[in-house]
Each structure stands twice: as C-alpha cells, then as structure tokens.
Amino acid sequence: MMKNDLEAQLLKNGGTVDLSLMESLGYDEFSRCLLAEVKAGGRVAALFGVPGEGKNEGLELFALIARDRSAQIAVYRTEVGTSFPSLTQSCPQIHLFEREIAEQYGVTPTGHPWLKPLRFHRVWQGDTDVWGRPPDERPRPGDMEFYRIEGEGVHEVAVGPVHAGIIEPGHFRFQCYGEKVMHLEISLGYQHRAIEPMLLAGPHPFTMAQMETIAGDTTIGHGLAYCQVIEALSGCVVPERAQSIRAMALELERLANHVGDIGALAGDIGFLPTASFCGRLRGDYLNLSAALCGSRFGRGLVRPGGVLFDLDATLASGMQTRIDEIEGNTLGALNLFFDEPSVLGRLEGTGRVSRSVAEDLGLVGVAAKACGVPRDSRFFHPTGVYRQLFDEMITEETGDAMARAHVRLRETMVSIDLLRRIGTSLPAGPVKVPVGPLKANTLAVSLVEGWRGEVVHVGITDAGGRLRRYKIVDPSFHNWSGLAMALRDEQISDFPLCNKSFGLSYCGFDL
C-alpha cells in the first residue's frame, strides 16, 4: 500500500464511489499526493473543477490518477477559493488542465507559467474570468499574445485556422530560424460546442446522441465510455453478449480509423498506391460497421445497459468471412508502405518525440506507445471481454513518425484478430437490460482505449442521482502539446507529416 492511499479513494475501472464518505484534503496535502503519484509512475487521467452545490460554496478540485500497474484509479478531492498554487511548473501534464480549470470558473493557478485561454468561451461562473472578461463576454478564438522569439534572421509563420482540404479549423503559430522550427504553439477552440454545461441536471434524452458527436471518429469510443459511466452510477451489469457486440463495434472503429490514417500518410509522402487502397479498405472496415448497425460510424448501437442491435449466426458469420476477404488486402496494401525504402526514408527520424518528454506531457495511445511508453486500457484497465481477450502490449522506442506508423499497422493486426475470437465466441443471452436510477452523490469513472487513445468520462450526481458535473478527457488534450514538441528542430516542410503522424482530433479538443 502507497502512504497516500489513506487520502486517496481506489477505484477499479467502472468503479464508484459514495462522496459522502470521501475526505477533502487540504489543498497542500492534495498537492502533495499528486505530485507523489506522478512520481511513484501514475499519471493525471483528469484534473477538473466542480462547482459547489451551495450558494456561497467554493470550487472543489477532483483529481484522477491512473496507476496502471496495479489496474486502480486513485480519487483525490479538496476545495479552492478564488485562485490555488499552480503545479504546472512540477507536474507539466498538469498544465492544459489547470488552463481549463482558470477558464471554466476564473479561478487562478498562480504560478502558472502558460496561463492562456484554451477554448475562447465565457466563464461558467464568478463577476470576471481571470483574463478580467465579464462573464457574458466570450472571447474570439485565437485572439492572445503568441509566445515570440526575436533575432536575426528569425521569422514568424501562421498556419490556419482554414486550411486546405476537408479539415477542421485550428492555428499553428510557428517560431522559424530558415526553415528550422523553434517552436510552435497551437490556438484551438473553434469548435467548441460547451458540451460539458449542456450535460448538467442529466442524463437527458439527447445526452446519448452528444456523446456520439464529441468527437465523430470515435462514435463507439465515447458512446462506451458514458454508457459505462451511467451503468456504474445506477448499478446495471451488462450482458456478456453486449459486452462481445461492443468490444467488436470498438475494434472495427479502431480499425477504419488506423487503416485511414495509414493511407493519408502515404497521401502526404506522395506514396499513391497505399493512399488510395487503404480509403477502400477504411470504408470496408465502415461498412462492416453498417452491417452491424445500420451506421458507418456506429451511432445508434451502444446504449446504457447494452446494445440496440443483436448479431444473429447469419450476419456474425457473413461478417466473419468479409473480415478472411479484408485482412488480406489490408495486409498487402500497409506490407507494400512498409517495404518501401523511400517511404521509410520520409518517416524514420522525423518528428521524434523522447519517452521522457511523453512523459513529462502525459502523452496517450499511439503518441505515447511510439516513444515506448506502455498506455493502453484494455491492457491495464480491462472490461468486458478485454479482461480475458487482450494480453499484447504494443510499443514502440525511437517516437518518430515511423514509430506511430507502425503502431497503427501492429494494432490493425491485432485488433482483427480480436475481431475474429470475439466473432467466433459470441455467448448467449440477451443484448440489452434495464437501467435503473442513479445513485445519489455518487463519482463514477469510466476508462475505455479509443482508437487515439484513452478515452476519460467522469460522472457526479448530485443529491437527487442528476448529473451535477460530467468531465470528459479525449485523447487528444493530452497529445496535442506531444505535436508542439515534435515539430522542435524540424523542417517547417514536414508539419503536415507531423500532423498526420499523430491524427488528432480538433473537436474531441474543444469538447
């Protein structure tokens, strides 16, 4: 047992846990345990403010800190008045969390060294944001002070916030020396739709659809996540057969997304054949997900309790033998990219990212297993059939582009694999059971492995089981600052590379 286990609530994935019998720590000794965590090898799955119920009351500060060794979530609790000591500057995957704390309740984290708006929206609560906003001023995205460097010779490039293409909007300020990238600092927030406030005094009959469009690439990946938040809050155990139908519609999500963004690196290097063979197969993969659905995308399948679609012997072994007839051509089309000495050339060495500074940053998914570090919750935080299925830990070591490249391609593999043992096992029963009210001031936790990475939803009821407080943590707030560092000391040419190495979500960001 750690010494700050007796401040700290343990929760296994799914768990929960009755306020009522939780301590709030000073925020000193709060400090104190975080810091320590980090230290002992956890790392911050969400940091988030929680307004108190009372008129008068404070701001109260959750902290989740994942120890993946021993399979358990720590829960630390404690309560902030108009501004607390920021821990940025000794925890740095602190920091986009402290910003959004700052910019939801205009409440400082002195000390901060970075403290910028994140998502240009109004306040949620108090006379003025800490930037001296009124509360109904919501401020234009983009609009700050970027960081500077000065010299000779030293020069300043804006990409965005419209690119070329089909892209959502996002800005890249770039500090250059030639063509050499000193630094870049990203300005999202354009598609903030307040998703979050919207899910207050829930669940509500459009909370499922919301969750499906945080980020429409990962439809399964968040829809799971809540549905596992609400099941935990009110106590419902889901259907074996459920759990094989979702586990499924997960894997064919990470596959269309993998195999997609295999061929728009080739896109980028110019390597037509892969490019164009791998957008068929990413819309196989989608179709296999209509097929079991009625959606490319998956919306309309996971539902609390279960699933809305059942998978009858017909259609599991019709999807069986399409998956024999995909995974051959999947196969020559990444094996063809792969072999290919001028596509190796373009990847290998470009865009590095160390596994200390994945660290540092609290990097996820396939950004953090190319720099060797070991994230993934079907490994570490099991549920469902992943708890006897999923036993391959994939990695990477030299966190360079070709490194995540090649996390996508081992993935593929093993993710159709698992397609196929889930398929060909299916247990009996029913697909979906009744969810019954939530428990009252009550904290659920809900990890699941998304395509980019770990997926994080947190629901609090209040005293009468609504949803006081919904936080939600998509993979990519933490991987974008991994992007800003893998573009140090590059050629300004190889952004584009960068950034389809790491494909990111702009949305599942701004929330």
Second form
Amino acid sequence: MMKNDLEAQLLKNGGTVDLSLMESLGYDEFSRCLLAEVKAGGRVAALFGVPGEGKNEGLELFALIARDRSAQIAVYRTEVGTSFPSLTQSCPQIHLFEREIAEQYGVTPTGHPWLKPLRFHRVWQGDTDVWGRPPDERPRPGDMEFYRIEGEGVHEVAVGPVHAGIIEPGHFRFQCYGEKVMHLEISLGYQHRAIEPMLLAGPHPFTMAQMETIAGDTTIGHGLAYCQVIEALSGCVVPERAQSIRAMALELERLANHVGDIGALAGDIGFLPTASFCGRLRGDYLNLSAALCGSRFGRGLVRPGGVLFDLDATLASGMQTRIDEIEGNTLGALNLFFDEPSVLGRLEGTGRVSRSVAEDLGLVGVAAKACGVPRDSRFFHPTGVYRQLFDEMITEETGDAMARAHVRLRETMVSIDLLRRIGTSLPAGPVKVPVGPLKANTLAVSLVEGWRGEVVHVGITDAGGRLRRYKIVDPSFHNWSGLAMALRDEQISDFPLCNKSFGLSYCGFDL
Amino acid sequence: MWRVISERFHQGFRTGKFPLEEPKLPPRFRGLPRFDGECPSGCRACEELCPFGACAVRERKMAIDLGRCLFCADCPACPQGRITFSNDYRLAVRRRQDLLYSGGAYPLAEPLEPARLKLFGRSLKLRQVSAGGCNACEADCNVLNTLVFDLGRFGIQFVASPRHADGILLTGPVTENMRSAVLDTYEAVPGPKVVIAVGACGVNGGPFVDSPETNQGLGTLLPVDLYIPGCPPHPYTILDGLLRLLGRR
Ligand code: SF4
Ligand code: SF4
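Moving on from the form predicted on its own, please list the structure of the form predicted in complex with the partner chain.
Entire complex below, previous chain first.
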C-alpha cells in the first residue's frame, strides 16, 4: 500500500484534475514522492514541462505515475528554474523524459548521466539550449557525442538514417568487438514533425488528422487516446455502442500489426511460407477496418464524442463471418511458424532483456510482457467495454525474441476472441454525441493499450479552455531503450531480427 | 515439409487478378471526390473550412487540390454538403496542376516520355525514402511486395541502395531533419532517374503542411514525375500509378 504521506492528486484513466485546486510541491518533495511511488511499484507514465502562462514565469514539471494495482494515476507538480537535480540515477525509467525536458525548454537536469538531444530541434522557449548552441543554429540530426569504446579489435559500425528496406529513418551506432556488440546507441529525431507544439492553443481543425498520424500504424490507439482526453476535458459521456465499435477497431489494429510483425519476423528468418501468408492476412485485417470506416488504417473512425461510422446488422454479421474465415488461416500460418525447429532455434535466446532491466527502463507493451512484466492498460486501467470484457493479459518469461513473438501470437488469439465477444454484444443506441467546450485550468489523462503498448496522452487547458500543453507518450518512447539493451553481447548480424521482434515506431518516438 | 505444403494448399492462391480485373473496394472507401465544380452558391466557405487549404474557388468554379486533400471522413469543407467521395481509387497524375480537380474527367497519369520509358518500361528499381511519413504510406508501399499485389510480376522492385535504383519513391512531408538525406539519396541515384511522391505528405505536406519542422513535401525540392495522392493512398492507387507511369495501363 502507498503511504498516505504522499500528497498526490489521484485520478482514474480518463479522469481530470482541477489545477486551480492542485498544490505545487517544492522540488525536493516532488522528487521524494516520485521516487517513493516508483519504489512502491508505480510507473512514470509521463513527466513533462509546462511553461508558466506569464512571460517570465518559470517552468512547471508534471509527473503522472500509474499505480497499476489500484487502477489509479497519481499526479504531482513542481516548479523549477533554469536547472533541477536529475533523478535518472535513482530512477532510470525517466532518463528520456529528463532529456526531453532539457531539449524542449532549455532547462538542465544537473547530474544526468547521458544528457544528449533526443530529436534535434530548436529549443521551444528562450534562446539558448542546454548544449550552448547559438540561437540561430539549427541542431543537425545525429550530431552528438556517441558513447565509444576504444581498444584493440574494437570497432564502430554506423547504420542509417536511411535503411535498406521500406522503413522509417533512424541512426544506430554499434560498438563491436569482432562480431559481438558491446553497446548500441540509438539516435532518432529524423521524423520529428513538431506535433506537440502545433497543439498549443488547440484543439485546431487540423488536430484530429495529426493525432491519427502520430504513428500511422496506431491510428486508432492515438486517435482514441486523444478523443478520451477531449471527452474528459469537456465532460462528454461516450455512448456505449461507440465504445464497442472503438474497441473493435483497436483490436483489429492489433491483429493487423501482430500478424504482420510475425510475418516480418518469418521473412527475416527466411521462413517464407509464414512470411507470405501473414503478409496477406495482415491485409485481410486491414480490409476489415476499411469495411468499417473506408480506411485500412482506421482514419476517420474515432472522433471526440464517439465514432463516425456505425455498424449496421449486415455489416456486423459480414465482419463476423469474415473473422471466422480468416481465423483458421491465421492460426494455420502462425502455428506453422512456431512449430518449426529452425525458427525456434533462431528466436530462442536472441536479444534477451531481463525482467529487472525491463522494469528499470519502464518498458511497456509487448516488450515488457515478454519479460514477465505485467503491463496492459486494458487490464489495469480499463475504459469502455474493456471493463467487462478483458481479463486475459498475456505475459511470457524469457524476455527474448521468442517471447516477444509469442506474446503477439497469444494476443492475436485473445483479440480474435474479443472481437467476437464485442461483436455479438453490441449495445443499441447512438454512436456519437456532441462535445461541449473544454473546462478551464484542467488536466486530463488517457491511457490506451495500443498494439505496441501503452499510449499516454495528457492535456492541460488554460483559463480560456484552450490547450496550454499537450503531452504524448508513444510506447516506443520507452521501448527503444529496451532494444539497445537487447543487443548487448549479441552478434551484430542479429540486429535486424532483434529490431523486428521489438517492432517499434520511429515517428511515434520523434512525434 | 508436408505440413508446409498442406498449409499452403489450405491458404489457397491469393494473388489478385489486377490489372486484368478491377479491385473490389469496400463501399465506404473514399476515392476521387464527387462534386460539381460549378458552384451555385459562391460562398467560398470551403476556402476557410478545409483545415488543409485544399479548396479554392476561382470565378465561381470550385477546385479541390487533391495534393493537399486527406479524403477526410468528416470533410467539413462545404456547408452545403456538395462534396462526397466516389469509390474510384485511380488518382495518380504526372503534373502538380493536374491535381486541382473541379469535377468531371480526371487527368490520369500519362506514361513517361519515350526515352525513359524505353529504359524503365520493363524494369523499374526504386529506392524508397521515408522523410517524416507516419508509416502508413510506407506500409502501403511495402504491401505491394506481398503475394496479393506481387509487384515483382510487373518488373518493379524496391532496392536497398540508391546506387542500384532508377529513381526514388518518397513518403512523408520531408522533415527538416531528413531534408539533406533526401537530397543526398536523390543525388546518389544515377541518371536518368524518376521521382515519385506518394501520399498527401510527399506531395504537399499532408496533415503537417503548416508544421515549422517540415517542408511541404517534395514539390518544392525536386522535380517530381508522378504524384500519388491520398492519406495514405490505397495500395491499388499506388500500383495503378506506377503501371500508368510505365505505360502498362
Ligand atoms: S476531405 Fe479534408 S482535406 Fe479534403 S477538402 Fe475536405 S476537409 Fe479538406
Ligand atoms: S500522407 Fe497521410 S498516411 Fe501518408 S505519411 Fe502522410 S500522414 Fe501518413
């Protein structure tokens, strides 16, 4: 149990806090609470800066801690000047959050062991960034000190930003001894589109389209997270039927991506039957989304207040029939893969991450579940139909590529089952209600279990009810660090396989 | 081995009959807009209401710039509700101005000029570059390699190096952080070459058209030979465009 001496504001997923009633802690107290929360099993779901509303006011920091066991989110706030003592050494899972705050607001987390840019953009306020660059100089992507190992037989391998396949850009720096990787450092930011700054004073007419394309393969995940923030801020109650349709779309998105990812793993291993079956089956799931809303990626389905497309009886039964048809093919293709000794030989023991590393780094989603770390916001922080229908969280123990593949296989089966259960118990009623204005001076949080893992959106409004800060945490934000750890002591030639087994988003990280 | 063969039998033959047969797209699919360019109201509301600046009225004629349009399910542009979307997935054009659509016949892409057509008509190798794409356009290019579309049967292939390529296929609005990599990749392709912009982002910046961190797609950076609109374009839209460019449709 959490000690009651932590002065937290507690809320539920989809809940709000009135900021005028919320006290700001001194930084010492803030850090004490944060570390105590993490020690008691809490996770830092988000930690971010919010500039003061006046011109010369300092920077506020907000921390949102997910207390999974009690389905609560604890919120803390504090204020800092031009620097604050870094907590990364005692709480590694916030290492990127602190780097992000430094890069965005030019405020230094002193004592941060690894203070480098994350996305290589100009500082958002003031003129000087924490690396002392002149204000008119644009940072060059990848321009930073990489960690280096020197010595006889040690060499460095640099890959990217443009890669060999059809894949987003990113830069990977390996320190190798012969074939063996001693260290991998990942430098991203190439896809940075400044989505968070464009939300200021929003929501704007263009905002929904940008939310759906934060990571285009997680259109429903991010779109839903955004809508839940807006609905919380406006006090809108979404009709049950809309919630069911949203959940169906979220599970279809998971199915398409999990099946596609297993196919891609099969392709990397050279097991072509599953690679080609899954390539097509992924399309079958995408086409179900297209049947629902016209877009294979679910664009245009989820909107604040509900969904834009209803399922009439013919469409609903047509989709169920189609799911029954492809279920057999899906299981056939996947079982073929997981029964093949040469496939297992390639996956087992490759790219292992230990449970303690996964917990320390705050991994989420498939990557965490593969290490035996239970993380699933459908289970711990459910909204909508998941409150009644979701009870089967998957975890594996071994933390290797095999475990990550296996989580996907088992989640695929759970999602097919969920689709069937949601589809056969669709409540009647409207699918969309109007959304009123947003409450002023309010913070709202929303967690959605996207197919990669937990998507976190936090919205904060100003006195006029416009967005004053909007924070987005894609699951890849945490999980890229997991990939870097997975590569330690691996063969460099196993990198593609490890990378696929994580299946992370570049633009979701880069925003 | 027997299991693989029996599973193969079970999964069936799946390569589509395209281009001999037209693909069947779901009824809710949003393709070429359907509207009458002669606007009776002349209110010009659409110029303000489209968040992406896709609509313009000139001398009572309304045009949607399909290079900017995202084919939104809740297109708010016309208060009279005159804009709807047809099921027509064929959208690729050769010139930027051909994307300004006022209803009626649509100027689908013409083949490359004879010199390049002779070189690339039967074998086109493309280097794909993602420059701020959200991974949906990228996924819809990737999917052309699956057995449903089987891009290879048309002699078109995505290759690993610009040095092996006949051209680049770009997705994304071209973020500032990718700008020089895009230009370098283009330079590294030996001439003569082709440039293809896929998706609203690649054509004109898409949902990020007003971002301080992106360019407005390839349009202002490189000469483009083929524009494929959509957010993202359907894989058949991309395939149709590629085949038209090679004079195969
Ligand atoms: S569909 Fe979207 S982008 Fe196209 S005209 Fe309408 S509002 Fe503009
Ligand atoms: S055009 Fe749309 S789908 Fe394509 S990359 Fe841009 S945002 Fe994504």
